[in-house]
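Shown here is one chain on its own, the form predicted on its own, set out as structure tokens.
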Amino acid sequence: MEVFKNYIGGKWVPSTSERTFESRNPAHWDEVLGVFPDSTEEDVQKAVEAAKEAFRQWSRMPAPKRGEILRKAGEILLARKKEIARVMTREIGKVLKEAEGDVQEAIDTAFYAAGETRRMFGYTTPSELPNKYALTFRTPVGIAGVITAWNFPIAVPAWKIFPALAAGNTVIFKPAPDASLTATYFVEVFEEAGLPPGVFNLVFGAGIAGKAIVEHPDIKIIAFTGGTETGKKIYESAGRRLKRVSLELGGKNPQIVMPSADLDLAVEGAVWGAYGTTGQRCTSTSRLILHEAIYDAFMERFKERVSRIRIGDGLDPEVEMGPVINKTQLEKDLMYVRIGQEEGARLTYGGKQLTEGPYAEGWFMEPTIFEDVTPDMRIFKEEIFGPVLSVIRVKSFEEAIEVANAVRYGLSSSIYTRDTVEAMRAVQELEAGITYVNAPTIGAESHLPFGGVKDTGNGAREGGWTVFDIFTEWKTVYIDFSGKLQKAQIDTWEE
């Protein structure tokens, strides 16, 4: 059983904490992957000191030079893609193809961020006064505290860390405890790429370390992915300290299927959207909204396809759906199954824990379908984060949009239709940061903005060019070579 350390100032160092936690394989719970420190405020302070010291040099390094290191990190990720993906599958249960996709998203982000170090354009604009230039620059903010969930343990940290470093910030990263081993491999990539000591620091732990990062006065940015209620607490705490905050929170994402849709395509999209990553994505399809004209035909095909989902250890290349991350999450999923039944929804598929044979060692659950779900039910409104799908019957396009928007979240959304008018109206009317037409609610691309509306976040957009709005400040510069005192707004206009 290997015991792991924090990574601070370019060295693997022990925590000051005597508390530890284990990371285990959710498909084979007896397999302990490592023991990690539940770090303290003192550990965070040490990471802050290292990050502050490194910031002086790193922030002044020409951005394209920073980009060369980030591109090298991307190349190392590419070379180690399969190795890291296998570690990820063992640690969080995600099937191997999805784990490789997770790493690939980080590779794409690394190359994109490296390229953007040559494209951090400012604006040059005419001054209102003669012999005077006006221009702007992007500048780094300082130390970024990055706190992420376990379900995308490489991709989501990469969305934040590569752009933060590209912009000249230094980083303190606290991964979710369930993804600690994968985070260790991620840090090793930067170490191998030659990132200067202190630029990127890793602190393991749960509540104490996370709270210390959020509250530390020298950490200027908080980039968080996780639950909405936790995000609200972070926003409140960081707001009192006037920190820059990026929140990517929950989702309750709808897929609408209209009568003109290609039903076979829509079925495959719903299966992938609802049960990919065992439904443990903020972008998972958790509400399936079907027009009554195709309801019966769709559900017949859908249930048949769901019955063929291969469930098991994600390292098996034939498996399509792996385990739930841990016992606590499984109990939550099963709790929502009971809630749905108590509320009057009709459980028409699944709903049980799998415990026999190959499932006996892990946290496995059947893909689950509820029908006759109505907007007043908790399973319609609340994020479950498991393989539980609510199906809603509607009579019109207008009702479908109304139902889709009738939740407090607004991350991803989808419509399947061959009707151009319906497609364009959905793009216009769906309350979501992301809308797919004839594709499922999952599948973000690294060069495009990612984020949501309503309780899904605070308006920040990671991914693409917009992420640099999180990790940079604007500096406006005036250069007056007139040789005299010029007073803006006073000397500009004459009576």
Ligand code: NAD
The other form holds:
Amino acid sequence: MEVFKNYIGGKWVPSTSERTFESRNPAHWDEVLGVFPDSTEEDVQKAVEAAKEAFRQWSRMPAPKRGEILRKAGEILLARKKEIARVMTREIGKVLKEAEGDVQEAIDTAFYAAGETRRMFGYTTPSELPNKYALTFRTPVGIAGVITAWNFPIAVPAWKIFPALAAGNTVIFKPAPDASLTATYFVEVFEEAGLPPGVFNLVFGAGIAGKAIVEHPDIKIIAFTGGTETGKKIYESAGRRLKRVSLELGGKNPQIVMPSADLDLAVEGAVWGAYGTTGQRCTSTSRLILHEAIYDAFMERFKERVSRIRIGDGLDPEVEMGPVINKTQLEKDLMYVRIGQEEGARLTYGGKQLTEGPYAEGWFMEPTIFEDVTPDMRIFKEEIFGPVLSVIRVKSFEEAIEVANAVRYGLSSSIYTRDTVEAMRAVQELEAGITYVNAPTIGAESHLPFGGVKDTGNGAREGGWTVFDIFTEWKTVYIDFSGKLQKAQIDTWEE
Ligand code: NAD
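Target state, the form predicted in complex with the named molecule; input state, the form predicted on its own:
Once more the chain from above appears, this time first in line as the rest of the complex follows.
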């Protein structure tokens, strides 16, 4: 079992901390994948010094030259996709196909960011004065602190790291403890791609290192993905320091099914949306809102399909749903099963931990369905982040939208309908950063903006072109070639 150091300034550097933590396989808890330092403020300080030093050269390198390195990183990820995916499956339990998709999203992002280094357009606009040009362009901000959740160990950091680097910033990355081993691949990939030392730094740890990154005065951007409560603390602290902050937080995503929907398609969508990644995606479907006209027909097919979900170690290609990430999360899932029962919802499928045979080695749980869920219940309102689905029966389209919007989160949403007016109205009325029509709540593509409204974030959008609003400053330039003093707003134009 390997003992890891932090990666700072192009070298593996021992932490000043004596505390360590292990990353383990959630399907075989005895398997320790690595031991990592629980880093301190001093470790973050060292990373800041390296990132600051590297910023001078990196930020001045022509953007397309930076792009060449990022493209190479994307090619290396592509060549090593299967190998990295296997490690990811062992570390966080996500089934192999999804883990490969996770790496693919990073590959897509690398190529997209590399391409943007030849665009990253600014504006030119007429000046109000003669013989004067007015133009704008994007400039790097400085050091970006990247702090992420464990559930997309390559894709989510890549969403932040590649655009940050493309724009000329340097990066300090603190992965979630449960995804520490997978994070080390960024080091291997960037080293091989020829990224200069200090441009990318990796600091392991949990809250202490995370807090040190948020509080460090020389780290100018905080790009965070994680829970809403952690995000709020970070926003407060970073706000006091006037930092730029991007927050991608929790969700409680609804899938609506209307009477005109293709039911088989809607059933497949709900199974994938609710139980893909064992319900541990920020965009997982956690509320299924069914019109009463199709309720019984839908639920019959849905439960039959759910009963056939193959649960197990994600390395087995037959397995559709892997383990829960760790014991704490499993206990949280089971706690919500109890809460749902106490609140009067009807547990109609699953709800139990799986402990027999191969399941005894890890943290496995049945896919779980609650029916008769109402908007006042905690299982309706709170993010569980597990394979626990709440089903709500509604009488009309209007009620479906009202129920969908009756939570504090607003990340993803979906409607299954063949009625065009309903589809258009849902796009308009659903309070969510993302709406899918006739597709599940999961499935974002890297070249489009990603993020949520309400308590899911602070208005930032990672992914796509909008991510550059997080990682760049605007520089406005006036060039006066009139040869005289021209006063804006005061001088008037005369022929
Ligand atoms: P978490 O909030 O517990 O941890 C996220 C990261 O923050 C980890 O790296 C953690 O070590 C770090 N951290 C913890 N306390 C900190 C502090 N005080 N200061 C700075 N950093 C700190 O989240 P998690 O359990 O790893 O992930 C699950 C959550 O992430 C869910 O709520 C899920 O919806 C959300 N998520 C959101 C998105 C999105 O894009 N919106 C994507 C994936 C996951």
